[in-house]
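Single chain ahead, written as structure tokens, the form predicted alone.
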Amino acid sequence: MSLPSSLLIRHPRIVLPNGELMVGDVLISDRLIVEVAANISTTSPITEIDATGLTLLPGVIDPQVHFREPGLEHKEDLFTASCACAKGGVTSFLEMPNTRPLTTNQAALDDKLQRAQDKCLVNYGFFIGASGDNIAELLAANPTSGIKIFMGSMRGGLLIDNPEVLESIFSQGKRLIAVHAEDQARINQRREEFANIHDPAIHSQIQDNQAALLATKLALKLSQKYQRRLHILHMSTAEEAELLRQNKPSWVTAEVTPQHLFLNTSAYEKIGTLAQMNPPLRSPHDNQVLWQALLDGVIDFIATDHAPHTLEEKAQEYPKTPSGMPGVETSLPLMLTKAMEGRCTIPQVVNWMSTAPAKAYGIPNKGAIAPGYDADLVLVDLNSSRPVLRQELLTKCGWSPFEGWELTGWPVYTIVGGQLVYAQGKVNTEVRGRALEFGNNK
């Protein structure tokens, strides 16, 4: 594949910023969209893509991933993960701080940025993690998408389960705080209650709905007390959704993963420990309430929480098995499949997976197909379907909880900064993304 400085996409169905769809052309030059029109004519030599029959969307921004580098590269690394992103139509990601070493200071953040500059095929940004004794770093580190707080489901330096420490972080500065909301004290108590049970389905009872609700209530209380920008990561329960439906300040946002929309506790019988994640899978009722909250705008957008582990690690006996599953290759086709089934609309998927994350994190010039916006785009095929196959996955861990699912809307072309990074089954490993900017997160 070439790396064109100019690119003309011919005849796709284009999802416009107002939600309307039109068949037309899109002209790209020097990383930017320069024209969107019914028909664009040009006399200069230019690379063209005949996208007849395909649908053009803004590239997906995945605002929560764990790409494991540095320190855990046997599970995934920035290169393999960004290849998987390209295949899945994900053109930008925000990565979490629980690597080795932890991303808790400027030096660790700079190291990740350099690694990403060298290795990433798509655009990248990184959270800085709260450790309880690094408030100065939390306020000064730059560029970062925000502060990540693990209120539970974490051991070691990133666990913040002391309410006084939590309040000290909320009370200082204005930077966005993103919380993994589970109550560690309740989890510890229930681990004792359910000790010596090796059925992985018990995971959803140990880290139950109440553990999630308690932590989300506390985070919301502190956010309101200090009017602090709060984002609730991977919301998983009906109770949390109803809490926000009743009381959601304008400065609070929330996300949901495809796993918590599409999978529930029945998955343990089918795929065992591959279904184990934090927060855990819930009931079909939770699925339905979360879907409705997403449709109603109570939940703002989608994130995958891509958190790969090897099959060998997952094959251990519970509770020795690690929690987490991959997701960047399947999130867009999963959502587009539901759109084609009538559960939601294609413009809603664009908002949840591109426009709303860009707005929430203050990422300029992304999330829309319009002149002046970055040319981060994905062309998908909504006219055919194919199954999720293990042998086709590019994530290093090599498996998916959705293996065998028949999905519609697989990417055919992915474009990052005007460059073809994925085309008809092949990844162009010469392309490099850029560090994201965060305009409202100083």
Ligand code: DOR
Second form
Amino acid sequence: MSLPSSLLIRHPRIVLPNGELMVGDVLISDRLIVEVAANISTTSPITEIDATGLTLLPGVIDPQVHFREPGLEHKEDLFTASCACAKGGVTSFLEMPNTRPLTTNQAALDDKLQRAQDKCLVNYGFFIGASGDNIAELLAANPTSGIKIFMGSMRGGLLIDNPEVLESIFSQGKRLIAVHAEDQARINQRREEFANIHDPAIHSQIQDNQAALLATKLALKLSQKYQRRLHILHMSTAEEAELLRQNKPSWVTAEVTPQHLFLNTSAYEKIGTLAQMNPPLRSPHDNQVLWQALLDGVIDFIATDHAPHTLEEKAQEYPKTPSGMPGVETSLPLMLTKAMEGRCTIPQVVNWMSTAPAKAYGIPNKGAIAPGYDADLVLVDLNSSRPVLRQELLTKCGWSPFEGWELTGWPVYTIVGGQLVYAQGKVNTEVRGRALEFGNNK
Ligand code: DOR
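Could you switch over to the form predicted together with the named molecule, since the one displayed so far is the form predicted alone?
Below: every chain and molecule of the assembly, starting with the one above.
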């Protein structure tokens, strides 16, 4: 595979910014989309992709992933994770601070940015983690997608379960705060109540809907008090969705993961601890209410919370097992499969997986197929379906909670900054992404 500075994508079905679909051509030059038209003729020599029968979407922006580098590279690293992104049509990601060391200061952020520059095949941005005593770092860090607060479900330096500390963070500065909303006091109490139970299904009862609701209510209250930009990560319960439906300030956004939409507590019987994540899987009723909230715009977008752990780690006995599951390779085909089943439209998927996260995080020039936008694109095949197979996965952890699911809309080509990073089953490991900018997040 070469790295063309000019690329012409011929005859795909293009999802336009107004939601219309058009069969046409897209011309890319020097990392940017320069023309979108029914028929483009060029005289200069150019690399062409015949995309007849494929559908062209803006590349996915996955706004919540855990890529484990530095410090936990036995689970995943920025190279393996970004190969998985390329295969899954994910052209940009926002990564979380629970690495080792924790990303709680500028030096740790700079270290991640340098590592990503060296080895990351797609575009990257990083959160700065609140540790309770790093307010100056939280306010000064740059570039960052925002401040991550673990209100619960976390051990060690990133747990902020003291309401006064939480309020002091909300009260200082303006930049986006993204919360993992689970109430640690309730989780602690229920862990004692349900101690000595090793069935992983108990996880959803220990960290129950109420634990999520309590924390989301508190985050919303503080966000309203200080008019602070708030993003609610991986919203998992019907109760939280209904709360937001009643009263969602204009400066609040929320996301949902494919696993909270499409998996529920019945998954424990089938895949055991592989289904264990935080916040936990819920009931079919929660699946349905979350889906409706997404359709209605109460929930703004999709994130995978890609959180790889090795099969060996997952094979321990609950509650020794770590929580989390990978997702970047399956999120787009999962959502497109739902679109093909008629549960949503393809332009809605584009909005939830690219346009809306770009807007929410103020990422300039991404999330649309139009002249002047960055050429981060994915060509998917909506005419065939294939199962999720363990042996084909590129994530270092080597498993997926969706193994065996027959999906439509697998990426055939992925393009990052005008360069082909994935083509017909092969990853081009020479390609490098760039650091994302965050326009409205100072
Ligand atoms: O299940 C989870 N695992 N949820 C999180 O928020 C953290 C993640 C991890 O880092 O493993």
